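Consider the single chain below, provided in structure tokens and representing the form predicted on its own.
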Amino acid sequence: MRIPFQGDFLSRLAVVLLAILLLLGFVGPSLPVGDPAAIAFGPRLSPPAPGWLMGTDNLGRTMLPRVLQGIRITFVLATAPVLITSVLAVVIGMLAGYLGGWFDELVARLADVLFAFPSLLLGLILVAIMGPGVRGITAAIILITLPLMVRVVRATTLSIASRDYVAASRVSGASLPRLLLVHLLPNIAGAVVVQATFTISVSMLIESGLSFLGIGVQPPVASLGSLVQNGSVYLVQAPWLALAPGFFLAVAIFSVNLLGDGLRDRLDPLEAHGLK
């Protein structure tokens, strides 16, 4: 049986770290660590102790279950919109790259317009329109990450569409859906997977940034970004409130980026070494 990422220590480390984080986040509610919303579970702003391993916050809530909940919420809110983005980008990017003409020009110009807006500003505008919470965060992540994903899919499609076997299939009378699904999609799948992996880390930053500003995940639910924001108020008196969720957020982003590097090396080694 072949071991994934054999010989690539950093990628295997990333897989292990992500597996641990996901296990903590999704198995956390079943562990006897307490209720993340239980007020006065312990003394207010208590440092880490045997009864509350990550200390307590300003309302006496134990931080351990809140951090575990934050890991789960951050991963869900970062991954689900990226999956939607990937589907939209594959459809739009393949059609633009293959059909060309006015549709390709329209897609390229719309992507340029979205790129003109700073990511955080665009996220603030969308959340202001749709309201704070999961719906606003999801819309912000999709709209911010879609242009880059579309560009990657479009560029890869342009390269594949010019190959002889695609031209031969087109001349033989293959339909557009067959050309896209049989000849183009399998050949751009590697680029999509790699880009989607990197996009998840960007999505985590967007979600955490909006939650840190208080317009993302709303209480009593906690994400890592909102926990860092709550802890920043008591950074001098109780630094563990910000350091614990900040540490797990940094590890999550670091691990996803390392995994993306490993996938790029495996799926597109020429691009990884600058030979394309």
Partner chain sequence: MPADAVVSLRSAGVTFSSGPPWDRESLDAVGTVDLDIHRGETVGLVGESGSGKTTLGRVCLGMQPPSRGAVLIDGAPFDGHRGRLRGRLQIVGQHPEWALNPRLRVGTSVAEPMAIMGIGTRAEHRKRVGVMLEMVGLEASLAGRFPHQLSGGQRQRVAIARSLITDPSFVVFDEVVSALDMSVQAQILNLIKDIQAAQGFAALFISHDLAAVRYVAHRVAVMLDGDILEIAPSERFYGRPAHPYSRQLQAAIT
Second form
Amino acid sequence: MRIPFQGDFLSRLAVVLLAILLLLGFVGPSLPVGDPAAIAFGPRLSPPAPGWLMGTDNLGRTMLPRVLQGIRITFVLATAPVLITSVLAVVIGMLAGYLGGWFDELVARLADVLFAFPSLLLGLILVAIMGPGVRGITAAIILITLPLMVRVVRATTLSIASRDYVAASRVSGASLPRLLLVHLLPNIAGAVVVQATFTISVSMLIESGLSFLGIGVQPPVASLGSLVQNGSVYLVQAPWLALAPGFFLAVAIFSVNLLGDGLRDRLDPLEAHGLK
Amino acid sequence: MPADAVVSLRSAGVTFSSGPPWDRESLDAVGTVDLDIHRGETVGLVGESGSGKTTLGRVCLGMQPPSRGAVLIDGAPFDGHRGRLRGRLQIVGQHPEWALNPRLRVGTSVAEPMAIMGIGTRAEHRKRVGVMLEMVGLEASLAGRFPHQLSGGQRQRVAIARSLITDPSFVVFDEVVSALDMSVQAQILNLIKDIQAAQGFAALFISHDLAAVRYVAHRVAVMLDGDILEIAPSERFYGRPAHPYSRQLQAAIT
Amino acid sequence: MKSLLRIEKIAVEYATEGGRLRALDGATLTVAAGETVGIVGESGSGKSTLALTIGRVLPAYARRVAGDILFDEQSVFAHSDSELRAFRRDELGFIFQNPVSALDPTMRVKYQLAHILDLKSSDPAIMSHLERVGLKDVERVANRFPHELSGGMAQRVVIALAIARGPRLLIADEPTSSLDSTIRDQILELLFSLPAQTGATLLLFTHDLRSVAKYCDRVAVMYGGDVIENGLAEAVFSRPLHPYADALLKAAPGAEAIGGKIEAIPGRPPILRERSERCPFAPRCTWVVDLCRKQRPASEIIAGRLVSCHRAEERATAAPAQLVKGANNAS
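Alright, leaving the form predicted on its own aside, put up the form predicted in complex with its partner chain.
Full assembly next; the chain just shown is listed first.
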């Protein structure tokens, strides 16, 4: 198989790690690794053993399928809101950057206000309003990650909009949709992909943070964050309960960030040309 | 007003303001300018960076509404609606690396003004693009390439081809040669001069370089701090320009 | 006059993502003490690389592959690290294109001068250094940060820093191209007053033929990483022997008659990957003959200057009318 990022060791490492994690998360649970929901599958708080490779928890559930499922939940809960954030940010940021005027001012001020809140506090407030669970987490992640994303899109738009081909198209009488879709969007897409990648790691942190506080995903669903929270109670008697999901969470965030770095070197028009 | 003025500025000026409403700072980018650009002539606009010449070019194209005074394009006051003017006005800019959308093939970029006007079929576009590319001294086969495969000079030629594909009545050339190598600058200056003579559109040639301006233009306007100090036939700028500042500019090139 | 700087067949290559780039391809130039030399070339001619190579301030991905540069008969490549630092500090003064970015943005002007001169910032000698470069109101300038200065003032400060320790060689790389044209002449006047004032030698690297013609004793024209013509400015500008030098002069607007035409050079400058075995200008030259494509011309003394062209001899003796035609049928 050809791995992208020829010659860039760290980026290739990121691709390989992510591929392994995704395989584990999406294919792993359907392998014969045991039923993640079965109580008293084994003894309680048992260390890793042949029947339960990652040990068992306080209810005697085998941890391996629970961690594999957690990986999947973590990726889904981190990625889905970022997709929504990206779409919203592209629409808002492009219009603000290109049109300027009062709309731009309004967007900038709102972004400032959201930015001023510590992200976890903002998450807590939202979950308090929407209730704990997937919907609350999703809303929290979108609102926390939106301001930065809008700023990136807006700044990139400003830079691209000042280019000669945009001016030429505008002078020719091009419509707003043509300018946005033909000239701006394809040329800011790289920056958006890069920023979205970094944002996925941020949203993993937010989701785990909220889940760790117990207001994220609710049982029986478990993400890596909520597994760490469960395990933290038994950190002394059964450290594997927190360490195994913690390890996978760290690897996930690490490799997503590395991937972002690699993509930035390749795709980001500002990093690659404008700021040189 | 002579009947053949394509673009006329009537006491036009632009004031930029910035900062919050309670602490507005304003700057007169263009003071008060009267200027007629006629069919078949190139007006050169020379001035230092910050003299307002790029802003003046944008006013002439209706991209920058004047804060005072009026702009008449094709004899009618410009009201902000481009519909009537689609394909009539064009601009070629300074940066060869940004002249063309990097995601589009050269041919698509050149044909864009036709697409915007909604004229011609795809085949007609292709044919006309070939004609235009040859007119600016390139091979028609370049239409299938992407901009990054072209040199800076080639990209400026493509931008010129795009600007002329709809037979515009007015073209602004804004510092089009300043980022090019000396030997390539001469090629582009000659191209602009020849094509303007052949096609007869009105043109505004903006540059900080008086030598380039007087070479290409029929009349030269000298701009300083937002105002036009002197406007005269370019012959005058080979001899003795009237304004002391113009003479200073001239001293810099001899 | 004895030579201060001898550049001998220097070749420098850059390792880039797109492969090797040969920026200097055997350039040779000798500069006598006290001379002012204009080094003219387009982008890719190697002039900026040459400016950097003299002070050995090339980026890490650049490599000298051949040749040598002798300053005061000593190779700059033979210096140890500490010798190199001393050489740069005491013997060289650099003046770059963008004065504001050449200055330390965090330091007031007087501290930057004090730092270079090893003086206290209150020392009155600092003010005299600023006066020397024609700055008025030196007290105020001394207390400013670089971003508070206009481009012209900042370039004067850069010049003051460059000459502060009395270097013997001043290297100015496009010192006026970021400045407005009305200020350019003032800065060039100042620069070219320095050799007489301090005895320094001045190298002006530029694409601007006009300023070289106006101010320099000698001109060296670079093309394809080589110096292709090098002689007294007056001689070269009045009758360039290398067809490229000739074409370059004719391509610059400014000297044409009213309604006259400038002659553009077709094609564009070469990008070298390895040593050129032919004349680098051959593909664009109107004087080209078969020999030019087969053999690279050696640099020869013709009509009082060094020229690398197979047909320079012929051009030197040709009647002016033949030069204008410039055609291949001349032989």
